[in-house]
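Let's start with one chain on its own, the form predicted alone, as structure tokens.
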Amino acid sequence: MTGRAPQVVVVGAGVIGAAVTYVLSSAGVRVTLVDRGPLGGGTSSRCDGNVLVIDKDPGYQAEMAMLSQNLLREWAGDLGDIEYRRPGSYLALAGEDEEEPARAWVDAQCREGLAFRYLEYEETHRVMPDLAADVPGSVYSPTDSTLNPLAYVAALLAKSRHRGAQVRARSPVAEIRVEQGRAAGVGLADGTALVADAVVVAAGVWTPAVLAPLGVRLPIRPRRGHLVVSTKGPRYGDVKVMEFGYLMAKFGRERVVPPDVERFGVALVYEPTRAGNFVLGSSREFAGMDTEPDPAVLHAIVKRALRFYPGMARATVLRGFAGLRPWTPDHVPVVGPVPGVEGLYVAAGHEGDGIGLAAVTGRLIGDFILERTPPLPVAPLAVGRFQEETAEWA
């Protein structure tokens, strides 16, 4: 777009959204930002704070992953206190069998030029003395950072909003509106008509809905995820560790673990708070929309914990709840323009890295909305690579 500052509608005021609010009112375009709910109010909120490159494929997830770290580490002397620390990550591994493929995942990701490193025994009690003994090693990645969601996506919509931005929650969108083959603005559901040249559609699990009046489809599902908080107390130890079986469980690849482990597809996830307690996780399930927390997997997360952590037996938990993650079949997100409608723009299936890469995927819209270069190749994310034939739009 040339000329006068072009004016852009984004729907969804989570992470995504913010974060794309955020790149385009800093380049000085007038953005309008609504949101079905509350702020933030969807997975943003039901979510740990983790922005890894460790829990990547090597090659474009983690070239992605990588991207959007760096854009993070320059944003958050402008975001002020959002929690935002680098303490790196570890994979605790469960056993011997998984020492072959963790050495092979380290070996992959250095090719690319990640600066992994395989911790063996000895080393990895001693960065976390509190793991079982029967842990053999672990997996280091020493750029991993950490931050509070919610206070990120506050931190976003303050600063654009003072740069221009106007921001609408409990807006329901009620149309996206295409004249001539572009899109032209929404129609809220009070009747309310916003105009702009561009929209966006940033709206998690409901992205799909948003969209499939104008035929679009994406299969975008809603993936259940679980955490557990403690209460403050004692914690076992200062740094962020997963096991190696959560790259199975996030990617669907086979291992050997309890049924309801399987079931759930439960992951130890560890990571402590600036507040002196910490979440825990995690689990992965297509339930549909359903955000009740589900006893039977809070219990199976915490009793996986303890497989790793048997002194966590002396902490309290304080409660559990249940998110959202927006899947895709391929675990890459979906970040472009929709074919045939110009103007029109996703940015969605994020699944459970929206926090760690919403500052890449509000980089790459507003490339594509201010026809700049951007950072790194956009055909693995395109909206039509799930569509096997261009549809016909409204």
Second form
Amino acid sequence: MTGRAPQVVVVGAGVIGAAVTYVLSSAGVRVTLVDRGPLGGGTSSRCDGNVLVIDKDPGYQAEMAMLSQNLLREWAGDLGDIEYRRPGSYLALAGEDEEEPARAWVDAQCREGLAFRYLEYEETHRVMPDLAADVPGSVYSPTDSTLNPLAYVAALLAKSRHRGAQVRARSPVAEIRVEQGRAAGVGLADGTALVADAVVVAAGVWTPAVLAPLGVRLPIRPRRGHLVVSTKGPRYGDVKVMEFGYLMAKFGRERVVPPDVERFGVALVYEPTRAGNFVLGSSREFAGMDTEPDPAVLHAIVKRALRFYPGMARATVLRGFAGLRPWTPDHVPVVGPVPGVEGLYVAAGHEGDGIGLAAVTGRLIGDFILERTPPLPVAPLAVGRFQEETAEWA
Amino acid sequence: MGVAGARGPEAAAPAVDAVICRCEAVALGALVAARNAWAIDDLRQLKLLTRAGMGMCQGRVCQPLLESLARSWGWDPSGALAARPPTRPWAMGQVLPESSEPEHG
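Show the same protein again, this time as the form predicted in complex with the partner chain rather than the form predicted alone.
Everything in the complex follows now, all chains and molecules, and the chain you saw is the first one.
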């Protein structure tokens, strides 16, 4: 790739592909970004705007999330108005049985150098006066941020275009061309051939389908998540609040929750938006590629919110929607070169963390292609780490 | 037929401050500015980035205007403003408390 600027095709114009395009075009790489549909039309426009460390496993995943938060903070100045704010985030406890694991969680994060704090009853209810009186405490992460996801995608693409990137919406990929073991470009369904030195597949839940013709199998599965949006009206605080409960699974402890909460994988997420509404989540289910909202799931999310915010009985739900989070078996994204095909890369499988991890993912793909030193170890992200899982599902 | 045409050929082109979405107070000028700033080429994107059609009435009032505008720009508006459940705003207080069995509505 010496002697001239490399040429890269990125497949997938969601937040991950947009961040990859932004990093590469800012470094002088000639990028063509293609998507089968409108820009940001998949998961990146059916999600919340969380940029979190608070819910990451201490160690590698938290470090990756911190790097991404710091990069995003740098980028925000370049990107213009994407409703970026850093209000911090809180995990509210549902019962006293969660106190001990919550304190252990805070201790583990603090040992890794993060500024987490456990808030006792008094402080919890001073910061979040709308919380139910029986919430015994909370966990606080001061650096957690938020933004408008589709504005983020649009801003990344607008800046990339200014730096010479070509962006093609509604341009499905017919084939990724490989010649003599190297990625050579992409053939579009309309017959256009795009020549490239490298191809990056950032197609979220559609990534396995894009790679399958090359014999590359990845265990990325669509995990459906619902969100509920309120009307403008009373709000229940300006900070982002989740419940500690969905981390309980990571500690191997059972949650004591109603059957629909268990069945739909419901956990409270409360996110006030700049427009004056608030967003409620969340749910996690394997339900194929269906994004039609399920009223039973919306009810379960609302009921869970009322358990933590009884005052929300006065609030009004305006709409609900669902998106497909690209799940991986170890909850870590897939970012790196495809073994056996030089110049072919994957950046996908971020489940519910694509918005938050887009910046660091863009940076890593840039480092691979430009042969720079990555800011963290890349082995945990490797494409080839799923041998057993892919054998099972093949 | 564009927004101007909808009012007859002798009507003046709508002013940039003509309100398209009342609930979210989005004027025509804001839609044009957003389209140009973000290089938007899709009605769903325009909706999500400007909030036009996302307010209390869920697009019931502005949907014809937004679709007509989209067509005047050469976009296919079908599906972009698809209704989201619930079909009517829904008081959270009507939801049964968590201890009850989930209702499948």
